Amino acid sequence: MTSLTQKIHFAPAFPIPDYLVGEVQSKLAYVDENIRAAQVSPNGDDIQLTFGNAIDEEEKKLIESKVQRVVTSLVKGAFKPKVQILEDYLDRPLPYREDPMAELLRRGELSEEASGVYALGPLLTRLINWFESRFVALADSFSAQPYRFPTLIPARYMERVGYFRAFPHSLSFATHLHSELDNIDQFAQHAACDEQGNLNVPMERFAQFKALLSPAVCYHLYFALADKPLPNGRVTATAVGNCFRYESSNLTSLERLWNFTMREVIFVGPKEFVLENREIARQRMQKVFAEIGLAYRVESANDPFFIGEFRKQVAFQSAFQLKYEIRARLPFKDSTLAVGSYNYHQDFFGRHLNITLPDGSPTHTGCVAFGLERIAFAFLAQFGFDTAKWPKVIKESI
């Protein structure tokens, strides 16, 4: 095929609803490898793709049935959820208005080293130490004891707990040479880059997958506490990580990455204890984001469920309220962006991994996340480079 940018335009099989355009965009990502970029129409009755090849008659019908599976999948019998907004401070005034991406990559405050995967320079490391030092208070206002995991976890831990079937778009594999001279040896006289940065190595030198990069960091937690009674009844804690969720041409800036960092404070016991904390933490971090004048809303919303998990799942998140997201404003393109989240996991957790409670019932869990990078990047996109302009509390700070 001829090496070009081509687009293609798809009517959807139903018409696509306001509050379903950017969950379908970001999920017609997954129809074709070879997709550059999606959108959807504002009024949902277009699809355009854009791709980096040419693409005939024959893949074209092709990739139009896969385009329709994702529309009929997440459109078809579909319910508007009801958003319960806890904070709205969208309208706090602003001193700045660019996006920040490109000031930083000048600066060299960034550098790419893969589509989704940056290496940060200092004055976004040290605004990202500010932020957490500020999660980190949260965290000893409860008590919570400090944990380290593993960047690497179980696939068995995963599969008990279904991850592959609600997210397996998202999953990051890690593996290793097969343990055998020879493979090693052939490996090491010929293993090389393409022009795109695939390393051109037969699958057949790898070993089986028995592990993945992690998607989040209270998982660990849950695991180290599955199959036995949970002490005192209830445990508190907090730790950061590095975690990886795969978005294929979603991820762009710093946005959306696929290596990023979250500090989270976990609660565990039994369901008031979850809720009331949650609820106490929200409260805490409103306090935080006032002080600096963050502009930000807080309310319910929805994990990125795969396809066929989606509306099962919403619906079920939607009627028990069991996710808020924090959501910063982003003047530059007139909408927000999810840097953190409160959210109620029920007895999910302590069902499918056997935590107990004193009493021999499931636990329930909760946690407070944050995505260190995306709040790095709204504050930046919210009051710019001029640090005369910044809130006195960080700029004093940093």
Second form
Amino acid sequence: MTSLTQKIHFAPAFPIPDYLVGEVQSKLAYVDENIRAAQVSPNGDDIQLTFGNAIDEEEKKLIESKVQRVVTSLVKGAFKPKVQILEDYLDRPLPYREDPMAELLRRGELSEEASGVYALGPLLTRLINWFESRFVALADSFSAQPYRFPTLIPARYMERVGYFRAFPHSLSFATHLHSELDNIDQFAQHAACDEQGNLNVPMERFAQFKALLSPAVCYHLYFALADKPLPNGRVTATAVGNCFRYESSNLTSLERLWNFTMREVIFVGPKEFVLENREIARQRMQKVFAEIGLAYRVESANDPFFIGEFRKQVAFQSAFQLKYEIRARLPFKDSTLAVGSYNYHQDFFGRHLNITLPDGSPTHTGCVAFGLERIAFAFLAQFGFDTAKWPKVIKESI
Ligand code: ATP
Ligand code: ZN
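Could the form predicted in complex with ligand ATP be shown next, to go alongside the form predicted on its own?
Zooming out: every chain and molecule, the one shown earlier first.
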């Protein structure tokens, strides 16, 4: 059978500097639904798009002009952010160099329910539980209060914190059928999925969207604290939860998921309280990672803002050192993967959600967030499947 895929390539309107190659590439996934893969050459002078179907000249021109819009918006006038490195243990010796994906699929450790949605088997689950025990110990060391948050998050809260403007591309929405008897009857009789898994149900049958699938854990805490003074002037909390970020054609392995889980330790209070605790958390985690010999570094980073907001927000984040990522080494592709982050939001949530300190000023917030699937994936990418080569502390306890 001949494949219907089609590739095109062309030069970007502006040469893409090395520090923006990854960012431009990941945003190109959102240009058109037919794009299966987007590749920016490492030196930033060529863009290649792969389509799932044949496209004509007119479509090609239109898509090319949208791509140039993305390039222009991200590249024009951009400056190289100064990367600040707080810890560098990338050169720790490692016993493994393969991509764990194939082996995980072969062992039935992963079953792909949909693009970016996986069921995890016993090995991954045990590894995640081990890391979870360490993250919970970190939370306990701050006497963090445990919370449980829902998977749904109200649209009106997300609006209040500007999420629609900053991250529209990765939102996931939840709805239900209109509560009307004939509508529900019709659905029950006719609903079916096509070969691609699309439900054949017209949008009119569904209620307006009032809720989204939550993209992060800490937001729920800020919403719970909204519109009142902060109890005792400070709160330290921890929770684990399902998070959703739709990453389009970037969803290709356990590295980038639509549905993943995050453990967070969250600090709410005066500026010094939040910043000091973020720093103490980093130092405590440094010991945990040393104990297992993880190869990683902690460096300044930015959130994946959408194109219109990107330049402004990134400049802001890097100027005020708001985000540091724990980037674990992936030896099989000679790159790194963010397995966690140390975040400081200044008084952003305090202002937007009206959470006040005893002196009446808006509170500051920060969080330490770990991606559970990613930390297990990075561990297997570094240590492989032969448990004899695993660090003693993990081998002994799982
Ligand atoms: P902030 O509160 O500052 O917005 P956050 O709490 O949302 O930060 P992020 O840094 O955005 O935290 O994400 C935390 C971790 O979650 C990442 O370091 C990564 O390990 C994991 N993560 C994020 N997106 C994905 C994804 N699409 N698939 C798998 N894991 C992810
Ligand atoms: Zn957070």
